[in-house]
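Given next, in structure tokens, is a single chain: the form predicted on its own.
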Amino acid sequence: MNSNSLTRREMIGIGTGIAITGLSSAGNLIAGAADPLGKDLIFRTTDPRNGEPSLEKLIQSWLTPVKHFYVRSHAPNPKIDSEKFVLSVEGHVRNPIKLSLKQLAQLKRRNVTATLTCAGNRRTEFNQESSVGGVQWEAGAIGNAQWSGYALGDVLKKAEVLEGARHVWFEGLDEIQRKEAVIPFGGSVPIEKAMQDGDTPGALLVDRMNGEPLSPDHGYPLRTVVPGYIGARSVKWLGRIVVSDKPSPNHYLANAYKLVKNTDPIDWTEAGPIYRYPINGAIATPALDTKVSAGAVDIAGYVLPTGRPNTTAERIELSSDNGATWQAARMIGKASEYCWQLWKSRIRVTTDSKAIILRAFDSSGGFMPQRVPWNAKGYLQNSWFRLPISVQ
């Protein structure tokens, strides 16, 4: 698509009153090169932009700085005029509404700290069994941030949801070129999740990240954040909400982000969408392929508990003898629902040690299994994390 020409959405105003003034591109960067926008990310693809930080930088703080927060996009970033921005809320509602950013700001502001993670985090590990496509993420497609915005439930109450509503669709303002059409990224969540309230709403409409306005990479000027769900349900560049009696027909809910062994049509149809993420974790330091001396080695990393309410990491264990014995890691920083847990430890290795292994358990009964069955899209890799080491 020519970024200098008017798109279909620019000409028709997208049906929501939002003017898109152009599309940005990552240019002709080489994958793995430094980010020209100043972030310190390793880019797996550059057009669209898909990058993750080194694990060492990722765990430097419990709140992930924007420059170290992974970027996942399916199309170039749209440039949106915030003064003309209008969010459309329609479907199974008594009062369809269109809200500007100023009108949204009349609602109660909510601040929530939550971890986002891509369903494909650690995807490269599946390639050891059989090749998988998609962005070749290592273990850095995850980050923890403070999100500020408005509870989705408050917006839906203004629109007055009708009886029979079962799902809430989200539609972004990006333009993804597929074989059959140009589509936005989209998805949906069950109405019960959308309407959840309390200290942490079930879903938020977010305009600020770590105290600053969203960057273009993270969905400026408005995005959804759905605590406890895979990142694909937190739609960026949000422009349209539809309340419905069925899940979204958008490709990225109806025909993607599913666990399938094969990719035949019946496999996609039979598989349900992925919503909540399972417990996961990684060893961040020492780095991969580091040579270590026999004796005590300092290690650190993260564990993300299962995305259930009130769930935290309960036990984090490490082994340097292929699982024959385990020792507990020391949790550091905060423990909070929907957030990762950072940890540190010192473990003894010998010349017989071939890897340091991480496994973890959480308060809802979640655990990292020894092995995860291979799936065709490389989603939800949360088996024991193995860091190969060379002991001198």
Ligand SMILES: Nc1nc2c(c(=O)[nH]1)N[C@H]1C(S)=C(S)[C@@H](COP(=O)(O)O)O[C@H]1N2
Given for the second form:
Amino acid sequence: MNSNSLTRREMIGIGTGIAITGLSSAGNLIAGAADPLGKDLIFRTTDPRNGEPSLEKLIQSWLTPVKHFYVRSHAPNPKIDSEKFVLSVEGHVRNPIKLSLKQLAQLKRRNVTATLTCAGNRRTEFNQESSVGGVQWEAGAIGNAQWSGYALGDVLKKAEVLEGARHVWFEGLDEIQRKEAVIPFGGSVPIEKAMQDGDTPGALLVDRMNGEPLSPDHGYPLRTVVPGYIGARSVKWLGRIVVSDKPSPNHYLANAYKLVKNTDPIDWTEAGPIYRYPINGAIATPALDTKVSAGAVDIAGYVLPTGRPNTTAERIELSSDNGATWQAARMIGKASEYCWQLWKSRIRVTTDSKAIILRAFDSSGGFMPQRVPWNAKGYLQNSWFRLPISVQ
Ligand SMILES: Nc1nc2c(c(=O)[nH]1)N[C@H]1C(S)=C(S)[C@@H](COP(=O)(O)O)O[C@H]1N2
Ligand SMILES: [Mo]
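Return the structure block for the form predicted in complex with the named molecule; the form predicted on its own was the one displayed.
Every component of the complex follows; first up is the chain already shown.
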């Protein structure tokens, strides 16, 4: 039984059954009502909260304001009393510790700007081949924020990691109903990533986002942020860290977030967990279904280089003639590892143009492929981004 079970009961009140302005009793947003938690998102589901911004809003600024930052949650936001909150650090350590937020604040504060992206970003594009379940994300399950908190390695040094440690597990304080059981969201990262120091620590324990305390949607009071890894590794409402010789047995590391085909049961045991995200990108404007006139069209979007150290986008290319010719887009602002970059371009379209296509390349050899194999969970869709257009 996990040592947090008592504090979990004490600290958490699940928000079901509580009437909140703007929500129906079933937890659905009332049409036209503002989001009670201040988000300006397109909600794919409201219970739990899963929403992405319109692509037009998404690319308004390099740093994504919290109201336009996607939310991906598997259960209602737990209600946590920050005064009573303790983070437990245990497992393969000489000195298991419980840290309050005040005790954590004695560690050196780190500020890191990094992009968070869901492994399911662009999932709906898989449906063209064969439909996939899960939250029906378009290309907005991504955002770039300044995260402030502590290096995971500094916390682990206090706990004194023992020899033989290989993985560091994270466990959230949320309660996810899965079949008969209630489980927390969890995952793990390899010990080398956990201990990595430098300007961008391998993993952070974060209490502030864009200069404000974390909001309930983003993991208040404490979450992990793992630069370069899929969003699922950045566990919100963090309650427990376990150092181990094995990867986390939590469902969201051990089973979910794998590239598999349901038709092949061997896939499930063969496939390892996804950690790093690959290069990706999207055209954000013009929006889908915009009618354009023949001639020059202004287009803009984002590119995210592979989540590897020192990796930045090198080339963004666009085609309006189905890949026969390509032109380079202009990247905006400075390139920064683990961060997306916005780009702009103007491209000529003719009445023969059926789509504008985007592809991109990064400095560690990453590229967006023309196609990616379909997978049952709809993860890591990073093929050439196609914006269908109708030219008049
Ligand atoms: N505790 C907890 N952490 C979580 C999740 C969750 O449901 N519960 N969702 C994960 C997933 S799949 C993603 S993509 C990111 C999303 O972070 P955000 O909601 O702050 O954008 O959080 C991750 N951490
Ligand atoms: Mo995700």
